[in-house]
Each structure stands twice: as structure tokens, then as C-alpha cells.
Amino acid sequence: MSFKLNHLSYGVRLFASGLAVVALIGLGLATSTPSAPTNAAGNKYIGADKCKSCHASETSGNPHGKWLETTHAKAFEKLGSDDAKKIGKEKGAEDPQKADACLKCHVTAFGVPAAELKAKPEQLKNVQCEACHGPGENHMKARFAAAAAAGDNPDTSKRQVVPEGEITVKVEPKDCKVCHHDQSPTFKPFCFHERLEKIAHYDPRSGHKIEKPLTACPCDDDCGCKKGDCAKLPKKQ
């Protein structure tokens, strides 16, 4: 499965999951298949454990650790719950953990050709970072190369600038809706901005943490913003 989620500010960094999107996806029993994030030639999915090697330090805000605290990190496990099995049975999926209709939104890179996977399928369970940011092999190679060029004493006080196109960064409501939509049996309309804040993983060196008041709601017109600060703001142009 692959549903994109880029990030709301430049301070939002790649974490090992993707992170993902906005709270738990529930059972993705939609009829359509999520589209994969744009995949540059030769780029492959590497899995959350590879992302962790660079994205688990407190210096970078420990995005991997923050992902582990989200329901995205337990998306596949959730399919094995009694509630999921009950819903699955009602929808014709006797075992949600084996049903394509569920796995496409509870497993990263589900349905992606094997040639585009560097990680083994069992290493891609749950909604990981690459479910939101796209395949990470090129990003990993580029960052390792940059670290090697920096030598033995790199300046860790500053966040490395990730060039556009190396990895997906900015998130939009449409990216969440690849799996968070009314064809999912557990879907509930939500405020994109508020949900994104629940899974955000900011690099403290970037200075882009969302603390200043919003001047416009970043959500789509039908995103479900019906209360809170976001609902009181004009929609983005």
C-alpha cells in the first residue's frame, strides 16, 4: 500500500513511518487501490528500521520514537483485533490481516512490484514513514553521502537541507484521503490540521514548529473541520 503524506512545514522531517497521516486508518476496505508516492527511477522502499538509523536521535527530534507512539505504528496489529475481525466478517474479509482490501491501507508499499522493494514484505507492516513520504532509498543514499562529505566533525547543530524531489515532504489533505475516506468502514470525518498535529514530528533545529496562529485553515472544504480554531478560519486559497 502506498498513500502519500508530505509535510505541512519544512520542519517536519522524515520519520520511520510513516508516519503517517492522521491517527489510525481503521479497515481500508475501499474498492480503489491507493496510489504510490512518486517513485524516482531506481528508488526503492527500505523499511522503517533503515529510517531509524538517522531519525531516532533527540537532536533531530526523534521522529522514529514519535511514530512509535502513534496508531499508525500499530495499524497491522489493529487488523488482528476482535473489532477488526467483526467488521471484516461483515464486509466479506474473514481475516483482515490477509485481506488485500485491508492490507492496502495497513501495510506500507502493499501491491508495489517486488523490484521496487529493498525491504522484505514483513519489514513493511504498519503505516510506516514511506507510506507517507514515498520510497526512501535515494534519500538514504543522499544523506549518507552528505555525511561522508562532511568528514569526522559534521555540524549537527543545523538540519540538513533535503533537496526537492529527494523525498516527499509536504502533506496535503488529499494525501490522507487515499485511505481516510468514506469507503473505509471505520472512517469518521476529521480536521486535517488537527489530526496532522497528532502525528507531527518536528526537527527542533528547523524552527518551523507550528506555534504561531493560523491565518487560514489548511484543510479541504469537506475535511470535517466543524469545531476548534481551524473551523473559524477562512479556507486556504
Given for the second form:
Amino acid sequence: MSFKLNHLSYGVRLFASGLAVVALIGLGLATSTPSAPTNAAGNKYIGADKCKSCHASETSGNPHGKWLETTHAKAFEKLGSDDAKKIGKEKGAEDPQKADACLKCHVTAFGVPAAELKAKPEQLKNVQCEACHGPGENHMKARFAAAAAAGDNPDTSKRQVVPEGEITVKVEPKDCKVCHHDQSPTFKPFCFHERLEKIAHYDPRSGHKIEKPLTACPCDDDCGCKKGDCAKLPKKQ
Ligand code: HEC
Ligand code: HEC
Ligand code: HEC
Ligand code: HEC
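Got the form predicted on its own; could you also share the form predicted together with heme C?
Every component of the complex follows; first up is the chain already shown.
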């Protein structure tokens, strides 16, 4: 696997995944309403403060509050530390908070064209929700519309059903490894399941939880794919 992603190819990757979603939606149109919201092209990054307005309640597991406790929420500030300046100096980045070579993994939506950003750059500092879940504008609009339709006393004991494609739900190892790879000056091997435990923010009402590793090799998981283990496992399809 190669992780020589620079900021250009990161943009291309987001664009390409947008196209894939467009293709899926094209297929889905015959069966769903044409106005179904999507996570496709035209969707924009809105910033974590917007997510906070709906994703900070205890009934939902407070994903925004959990995120604030992770270092992702302070990744930009970290670039102002003495450690960061030292690393920056070695890499020719005198001020890491202004250097693309550092920002590309310490902010959200780096390299995404301005036309796809609803939020201002200062609202996209740090590794926010949309770094993992993709742009959220269409989702926000759809949920506001659903809330308006539900009236004054919505039943919050159950989760609303969000149509597939409205926002990215499934986040896989490869989505983390856009940043967690060996071009990071402080790279540490990335064991997905261990790391996921540190950032998890499941909704108690969803019944979702961390799926434990490893059913086939090669896997995307540096901790699971030890040579000895791999020999015992079936080959990936
Ligand atoms: C946009 C880049 C980016 C993406 C995508 C990303 N991370 Fe990170 N991650 C970082 C940065 C940068 C830090 C360090 C922040 C700091 O120290 O201030 C970090 C730190 C972490 C830490 C904390 C390490 C520690 O011991 O404090 C964990 C755990 C982690 N990431 C897990 C994940 C997982 C799991 C995913 C995918 C579901 C993921 N990350 C996706 C950039 C990213
Ligand atoms: C390819 C993505 C990437 C780039 C480029 C990058 N970082 Fe990071 N940075 C990370 C990730 C991911 C982490 C979290 C480390 C971990 O837990 O594995 C991190 C963590 C850090 C930390 C916290 C120390 C630590 O060990 O957790 C500092 C300081 C830092 N980066 C500074 C910088 C500076 C300065 C630059 C630019 C010269 C830079 N980074 C460029 C991804 C990146
Ligand atoms: C570093 C990556 C990352 C960041 C940042 C992140 N998430 Fe997530 N999120 C995930 C992963 C991974 C899952 C679990 C997906 C799975 O198990 O398939 C998830 C799941 C969710 C779920 C569904 C929970 C459930 O029980 O099904 C919600 C809602 C959610 N995130 C909202 C947010 C919000 C809001 C933010 C910002 C405040 C945020 N996330 C930030 C990676 C991230
Ligand atoms: C207007 C309110 C609102 C806003 C703003 C909002 N969401 Fe949501 N989101 C919801 C609701 C409602 C659900 C359905 C689950 C529930 O009932 O809590 C949901 C579900 C999700 C899910 C899980 C979808 C699934 O199928 O399980 C993710 C991931 C998510 N939101 C991420 C985000 C992110 C990231 C942002 C900001 C970019 C955001 N949301 C902004 C209301 C909102």
C-alpha cells in the first residue's frame, strides 16, 4: 500500500469518492425519491460547530463532547507547540501553523477547492468530524427539514433513520491512513482497532460497537497482521 498522498492527490481522492457516490445515487434514483439528499458533488464542508448543534446531547452519546476530548480536536494548536517548531525546523517549516507540509494532516478539508467549503478556514482547523465523515451540508439540511416536519415534540428515544449516502457513516482504516502514515514526522504504527477505541463515540441507541479484528490477510491493520497470525488466516477475497 502506498501513502504518498500530497495535498493534491488528497483533493483528487475526495473528488473521486464524490464521483463514486454520484454513480451509486444514479443507480438508486429509480427506486428512491429524486430529492433524496446525498453526500455527493455539490455537498460542502460546514465545520464541527454546526454538527455540535445536533450531536452534543447525552441521549445520543455526545459525539461532539467525546471528540473534544481527543487530540484530533487540538491538532492545529499542537502545531504551535515547541515540539512542533523543532520538528518544523528540521523539515524547513519555520512556522508549522502556516506550513502546508504540516497543515495537510492537522486541519480538515485541506486541499479541497474553495467552492466546496461553506465554512471559513479558521472554522476547519483541527481534525474535525468531516475529516472522517465527509462534507456535511446536505446532511445538515436534511436533518433540519426532518426536525421541522417532526414538529415540537420529537421522539428522541429512537434514532432517526438517515438515508444511505446522506453522510459517510462507515469509516475504515484507509480513511484514517490518509493522515496516519509514514510521511508524518512523528509516525507511530497505526493499529486501527486500538486507535478506534480511543476516539470512539457510538450512540447508545444504535447498538453499534467496535468490531474486533481480523478475519483475513492481508489486512489494513498493522497490529493484527503479524507474520505468524497471517499464516493462520484465510486469504482476503
Ligand atoms: C486529517 C488527518 C487525520 C485523520 C483522517 C485521522 N487522524 Fe488521527 N490524528 C491526526 C493527527 C494530526 C493527530 C495528532 C493530534 C495531536 O497530537 O495534536 C492524530 C491523533 C490520533 C490519536 C491520538 C493519539 C494519542 O495517543 O494521543 C488517535 C487515537 C487517532 N488519531 C485515531 C484515528 C483514527 C481511528 C482515525 C480514523 C477513524 C483517524 N485518527 C483519522 C490526524 C488524523
Ligand atoms: C501525513 C500526515 C502528517 C503530516 C504531513 C504532519 N503530521 Fe504531525 N501528526 C500526524 C499524525 C497522524 C499524528 C499523531 C501521531 C500518532 O499518534 O501516530 C501527528 C502528531 C504530531 C505531533 C504530536 C506529537 C506526537 O508524537 O503525537 C506534533 C508535534 C506534530 N505532529 C507536528 C507536525 C509538524 C511540525 C509537521 C510539519 C513539519 C507535521 N506534524 C506534519 C500527521 C501528520
Ligand atoms: C477520526 C475520525 C472521526 C472523527 C474526527 C469523528 N468521527 Fe464520528 N465516527 C467515526 C467512526 C470510525 C465511527 C464508527 C463507524 C463504524 O463503526 O462503522 C463514527 C461514528 C459516528 C456516528 C454514528 C454512531 C453510531 O452509534 O452509529 C455519529 C453520529 C458520528 N460519528 C458523529 C460524529 C461527529 C458529530 C463528529 C464531530 C464532533 C465526529 N463524528 C467525528 C470516526 C470519526
Ligand atoms: C440539524 C441537526 C443535525 C446536524 C446539524 C448534523 N446532524 Fe448528523 N444526524 C442528525 C440526526 C437526527 C441523525 C440521526 C441519528 C439521531 O437520531 O440522532 C444524525 C446522524 C448522523 C450520523 C450517523 C448516520 C447513521 O446512518 O447512523 C453521522 C455520522 C452524522 N450524523 C454526522 C454529522 C456530522 C459530521 C455533522 C456536521 C458536519 C452533522 N452530523 C450535523 C442530525 C444532525
